[in-house]
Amino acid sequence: MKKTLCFYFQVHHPVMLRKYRFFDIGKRHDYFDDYVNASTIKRVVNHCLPMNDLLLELIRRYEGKFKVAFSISGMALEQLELHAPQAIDSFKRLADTGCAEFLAETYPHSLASLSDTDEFENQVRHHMKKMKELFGQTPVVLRNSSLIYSDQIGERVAEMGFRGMLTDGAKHVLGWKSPNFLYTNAINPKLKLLLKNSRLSDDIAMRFSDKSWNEWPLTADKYADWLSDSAKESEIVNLFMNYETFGEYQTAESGIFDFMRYLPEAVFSRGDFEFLTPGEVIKKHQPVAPLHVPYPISWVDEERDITSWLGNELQTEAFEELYKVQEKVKRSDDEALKRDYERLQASDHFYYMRTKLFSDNEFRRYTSPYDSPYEAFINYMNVLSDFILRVEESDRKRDEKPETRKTKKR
């Protein structure tokens, strides 16, 4: 039986923040800096739109053998729609070719499945309906933000209905187990677990165009190989990375668009390795044990760990203010509040806040728009403070109306 190689990539650019002042709260509620967003989305499609051009000639070359997954966060369908509908386009014609999976994530890109509200299930469903509107998909797969995952999560995860997500092969997980197999969810076993080979992906992701490294430079051949020696005793190598890898963080002039190209060809000569979607993997490979997460793993940093988002007191306190009024934003029927409360929950403003030295790659100290975390804390609260009086004021609102009245006295 052939072994099998998932690609997934994940597509997310967060709706900007403009600075914004103590003394705007109560004065002003555009929060978001639109010429930033619309110069930035234009700049990173302009870059990394080539790679779909490139997956379609794959896809067509090789007749339906070239398999992909992406996952595209709400946050980023509608800044493209927005700014950039010929990416929307090129992923729809990717779509149609029957070889792109669509998965299902968080709309936002956000922590929800870290609060204690129904947030987490909201915007799944929510990001799985425009999954369907946009590219006639329906996600039996999910990808939560920055693959955060737990044993809890998998369990309201497989509650959902999803037949299988994707996590890291976090070491301290594993311990002495391979990242090339498919698990389970310890508490729910009907839920599949994907992991990334870390080391596989990020030799793309963040060493191709390293030249310091010692395996620079970094040949199709050469990691066809490394492919088919990672699997010699095991059955799946999934490759997760940004979709920014190609052309954004390893631009054209890196030769990742080449090495890219010539991949497939590598890989299909050697004859051992299938390319599957998530979906495909779950359905041909059965589980070889349960995985242990008590405690929340991600992709991120040498910990692999939620501290980059929830690692210090300033995004502590963001994050419970954010959460504790879910429930009054979801009571609301404020349509622009719902909207702001959703772009607001984006994994990206707890990044910017971290202060734990970088083990993360150098790349990642250049996403944060503020000069300091808290920089970026002062400027989420500013805003936030502002949210939570408009949030207020739609409940003062709600229970002053006749209808509302009359149902809380029954």
Contents of the next structure:
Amino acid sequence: MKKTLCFYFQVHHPVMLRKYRFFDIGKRHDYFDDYVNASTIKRVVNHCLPMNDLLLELIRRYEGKFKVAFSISGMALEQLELHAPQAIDSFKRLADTGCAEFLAETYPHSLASLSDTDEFENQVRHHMKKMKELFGQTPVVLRNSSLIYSDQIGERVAEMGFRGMLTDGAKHVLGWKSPNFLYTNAINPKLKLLLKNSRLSDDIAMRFSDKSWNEWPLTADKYADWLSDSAKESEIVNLFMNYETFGEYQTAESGIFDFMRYLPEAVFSRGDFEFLTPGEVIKKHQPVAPLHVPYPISWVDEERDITSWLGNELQTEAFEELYKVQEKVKRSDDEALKRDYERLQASDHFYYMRTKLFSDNEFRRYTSPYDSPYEAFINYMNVLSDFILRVEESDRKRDEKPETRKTKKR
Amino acid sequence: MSIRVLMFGWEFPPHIAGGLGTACYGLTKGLASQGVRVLFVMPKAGGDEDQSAVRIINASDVEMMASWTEWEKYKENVRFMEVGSNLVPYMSPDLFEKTVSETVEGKRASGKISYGNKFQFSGKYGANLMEEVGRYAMVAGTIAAREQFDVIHAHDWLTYMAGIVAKKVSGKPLVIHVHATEFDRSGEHVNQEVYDIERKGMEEADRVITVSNWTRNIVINRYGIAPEKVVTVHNAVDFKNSEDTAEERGVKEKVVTFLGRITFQKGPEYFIEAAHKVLKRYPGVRFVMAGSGDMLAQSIRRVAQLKMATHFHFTGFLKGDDVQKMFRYSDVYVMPSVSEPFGISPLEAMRSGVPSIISKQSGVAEVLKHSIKVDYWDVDALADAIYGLLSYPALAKVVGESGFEEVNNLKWENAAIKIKKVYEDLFV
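Form predicted alone done; form predicted in complex with its partner chain now:
Every component of the complex follows; first up is the chain already shown.
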């Protein structure tokens, strides 16, 4: 049996907040920076369209033998629809080949899986609806924001009917075990787990253009040799990366597009691997063991944990306040309110509040639009304060409706 | 072999008017811990200075030499040093006590200085400052001829002339240390004489140390000094003498504090305008402006005009324990300086666990991470930061606690290591 190579790309862009001062609270409800959002998404599209074209070219050239998977957040899709509809068309063309699988995720790329509300389930359903609408696919595999995963989250995902989920092959969870096999959720074995191979993924995503790396320059042949070497003791190699790798982190001048153009050929000529999508992986392979993940992991930082989003008191405070109003937002029939609520949940807002990397100046790709986490927090809380006022107002109005009043009297 | 430094300062604790003396104290102690021997010269020593780390020479006790040719060269310069009107780095002129002996002054004017004469220095800042600066330089020459040392280190413009003379007399390398420039003190209305002395000092120096990159840029761009000669060594802070005692609060409202000289440089008007914006939305807060200065009257008028005098208070000049007390009384500390070479007061606030907001136009902004930074002119951003710290308890807690930890890790030893490196590079 051939080994499996599984490419998965993440596409996400939050709807950025504008500078929202405290004197705006109660007065202005436009929280988002339309100009910045439009220009950011247009810049991103300039990088992502060439990669889409290349993938389409490869899928056609290898007549269905080259395959990839995507998860595109609802935030990214909304902004693409608005500012760059040609990118949506391009993704649709990829979907039409049958060789691009679209995974489920939370619509706003949120941390809802870490709250005890049913917001997570709602957002995943919202996202699935969008996938069906745009790409005609009903996802069977889920990918949570930044590959956040725990036994409990996996159990929820299994209960929702998913059969597969992506997460990180975090060393502190795997121990001596290899990420290059299929695992299952520790509570519900029906849910199969695909684990990111960090070394081989990051060779492309992080190190490709790093001239101080002793393997630079990386050629498709060299990389295919590494894959062949790993094939002896593995079944699946999961290459999970951010889509911005192509053209943004690794610029066109670095040769990343040429590398990707010749990689399939290099892989096929060695004969060990075939390309499959996550949905196919869980059908083809048998899980080797349950994976115990009592505390949430992610694909971020050395620690592979969630402290980048919920690691300090600012973040937990904002998170708690945000989910306190969930029930009331759900009850509301105000569409604008619901839309804003999803947007405010994007994990990025919490990431900007992180303080834990203050002490080291290590290279960070993920830059914050704020000068400091404190400014990020102040801005977010100002917006959230106004949002909560709107929620209370909407809830009060709903209670005043005649039928509700009747129920109360009884 | 340990390096011996002849250091010229203007003040040294306990007799200080501003941050310069405190910085000199911390720095000399740090240098001592690095095995550097410092001979510290100041115009008027009180005799009660802490000499555990340095030997202090009181310039008022130094007898002038009879045959000092260098003086001839410099008396021209000295004679032109007229009293300037805004030469008041720290204190108001009324605090200046004239203690210069008239007889000595008379002899200086006629150029007749003979062996055995001493100058009396006030060691303060005021109307006769320029004359003192000149006489201090003369005494410096005498000391330089008498003492053994490897390098000369002069702090701020008041001592640059002394440093230059000592260099001419001894031939030893000169390091000048810029704690502030005329542009910080006076904005664009610089006093030409002070500027000239500053630039002369920087040009004559073999190395220029600046307390921040903010100041380094001013030295390079406004004084035309070669960048490779200018090195930034950030200040630190020494809290050994401050004790923590909880303060009973008399008011239930939160307190937002400005503490510093009420002068152009410190940006008091931005604090007032921001206070006005915050009060409109958040009535449960009081603002305090502690300090005095030439913009005090105008500040009081503005507060009255904005009709917020019941929530905006002036304390006047605070000294000693009252400063610490004020910090402990505060919930938020604000330093909206227009141009601040370093700025030690936010560190003192943070030491008391008070979250601080500082202007980006300050040197201290380069070293602090756990503080909220705004442009001094961005009153909206300042008001927003104040409101955030008042309204979101998690923010005040995190900034306060992280800031406390951060400020306790700023050590003079680290600054001293960098300065020692500057000295060593001169001997190569």
